[in-house]
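One chain is shown next in structure tokens, namely the form predicted on its own.
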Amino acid sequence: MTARLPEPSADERAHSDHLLAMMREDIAVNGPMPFSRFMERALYTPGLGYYSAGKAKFGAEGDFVTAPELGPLFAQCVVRSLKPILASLGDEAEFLELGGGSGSFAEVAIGAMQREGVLPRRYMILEPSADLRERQRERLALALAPDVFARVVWLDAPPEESWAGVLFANEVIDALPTTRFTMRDGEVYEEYVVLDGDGRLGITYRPADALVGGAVRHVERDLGRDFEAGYRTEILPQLPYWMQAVAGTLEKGAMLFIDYGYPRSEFYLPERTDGTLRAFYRHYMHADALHAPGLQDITASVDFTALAEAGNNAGFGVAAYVPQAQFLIASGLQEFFEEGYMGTEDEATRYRLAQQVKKLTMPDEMGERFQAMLFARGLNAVVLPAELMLEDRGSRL
């Protein structure tokens, strides 16, 4: 057991023993899991994963708070960013939210757009997990009209046919199933999983395959050095072909990525000799991805000069990449909050609503941790949000 963690309850423990379970008998029939393999089935097997179960996730009851659980700021901000693209789109416009969590988004989302004006005909949700689609379907049926509820449509996979929008992201990437590697003499060996023998999960390594190490090179390449010996981090060798799976169809209009991360110069810092990979249990960091495989996040820090070069292959255009703050700061925080303070004159109420903006903008907080990137295609300059335009910071990249 990692130490200082809660302990899980009796079904908790046999939730994880049943994915422990089918794990070691992978391992068994098909040799080592690479720790890609070993992360995806861990957060996504049907009815076991951690995002496929029916355990909460989000918020105070769950094991981290995203940024939409805090209140409806961030919400409404994005919305009045994207305004202008979504009004130049029209009847046309579309959205798509990849993985839409508890709902929370979607909720506040829907009702800024239609105040805003610019509902789009359709508000698409990605969600692989059967138990949050439910989740948010209950949620919405609650909350909307009908007529508007009706708008919302739940997908199984990204659009087949030519769409026109915006499709956004938050923490989407960073729960990827990552490839971690390490460096030996000279050369790239990726992570595995494998048992021990009394058939406890460890870690070996191997010599990467072509895809794997021809990632790392390139990165090597773009800073211009090469990984120590015993480096170890992590990559996302299959980004650019996720990034075409989801919006290879959309033609014309936005995504937008909010997401925790760095560009690549600092992701790979030679001082960050063991990468960004870290888990959550109820609200407890840790660095033990291993423990208890169904029951905790694991999560990876974003390296966003990939992002940008997977969206360049895909073909759009960074337009925009800004730290949080300065994005929400950007797309009307201090309206937002002054509406909702002034709206009110309950003490709690205002109080939440300055530890919103505190948890959203503060450097120590997700002002800095976190980062946007937009992307455009498509779209006559004029349409893209001005304000944001103006903290771009793309020389980072």
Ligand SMILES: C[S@@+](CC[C@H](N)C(=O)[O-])C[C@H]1O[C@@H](n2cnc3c(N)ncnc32)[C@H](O)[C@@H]1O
Contents of the next structure:
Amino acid sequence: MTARLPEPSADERAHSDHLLAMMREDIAVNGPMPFSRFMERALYTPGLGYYSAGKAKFGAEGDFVTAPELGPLFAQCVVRSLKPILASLGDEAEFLELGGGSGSFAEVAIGAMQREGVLPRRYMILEPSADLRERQRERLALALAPDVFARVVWLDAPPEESWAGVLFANEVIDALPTTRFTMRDGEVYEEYVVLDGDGRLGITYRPADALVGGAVRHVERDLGRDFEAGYRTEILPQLPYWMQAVAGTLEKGAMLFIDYGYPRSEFYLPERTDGTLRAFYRHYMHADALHAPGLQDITASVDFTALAEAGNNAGFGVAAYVPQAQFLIASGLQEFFEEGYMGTEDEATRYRLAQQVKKLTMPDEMGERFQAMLFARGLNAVVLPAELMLEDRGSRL
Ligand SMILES: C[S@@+](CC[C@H](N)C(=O)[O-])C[C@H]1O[C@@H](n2cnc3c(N)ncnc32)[C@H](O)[C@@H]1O
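Given the form predicted on its own, corresponding form predicted together with the named molecule:
Shown next: the complete complex, the earlier chain at its head.
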């Protein structure tokens, strides 16, 4: 499976070996490591994890391209969709971006908020990676006027005081460390990472604890079907707790999550017998999550029904659930495209703009694979964007 992957450089190999040595020691001392902990370590170990070390990651030189990396259209549309909500909250409004990546979303979004007259009191970024935080800071300090940059704050933890405004996260839920499980004799078994005799990483299964077992049984009940023997997939049993932690103090406002994924019935299709977990290494997508820890991204699709349940538990209602293409089209995509197109005579720039629209909206690119889920709490229904409400597919959840 990994045979055709590009070879890491000597430096990269040494980097990965360093992280591997730490994992081996952990397993030797503590025994088999739940897959979710392996993923957390592979992505977020300070200084060594995929998101925590200095690798390019995003864009053409990196491993994958996210919507904000393609160009400004995505962030412009997101701001347009949230404008009525931010405007209704007036001076109270704050904005919290989870997982700011390279800072490309924040840079365009803050400019668009200024132009739309809805610049929030504070633009907060909650980013676990110290390396990414530094890159975001450098980028925004260069791009923004000093008085606007002064509104940007990096948080170490979700806000403790109650606040009003909007929480936004693009491609963050897919990066949360996921639990993997399989079924044996009608019982739930959780996946663990172990060492073989040569010190290589491998997997084993152990009976699931009450948290994981309970979460799997809940999904089975909701689907009205028991998982077949050997069915292997992912679940985020901690999602409701995570949601409560990041959004519990958002008393009035909205949350917008955009990510790739499906409603539960599609996520756990009987024929999807090996889950949705994927690794990305220099634009190669493959299934070996244990390959070269620290050098590759690891991600799983989002069960949007689970996300809706977690939001409901935290006191929010789902206001809209829409494929990304419809979300962007209902949020001014055509207008922003035309503005960009007419604003230049350069054919290459126009071509790139057209390519951006294609990537964001074509069904086999991001248009149908990505979904937008908007939650609201304590808001007057009238302030929710009408065009978006018309596109709602919430009945599929
Ligand atoms: C795939 S990247 C997406 C980055 C950016 N949102 C974009 O669209 O380009 C995932 C981001 O989520 C961050 N992240 C992971 N877990 C997080 C958490 N629990 N809270 C906030 N951010 C998180 C990562 O560090 C990274 O910045």
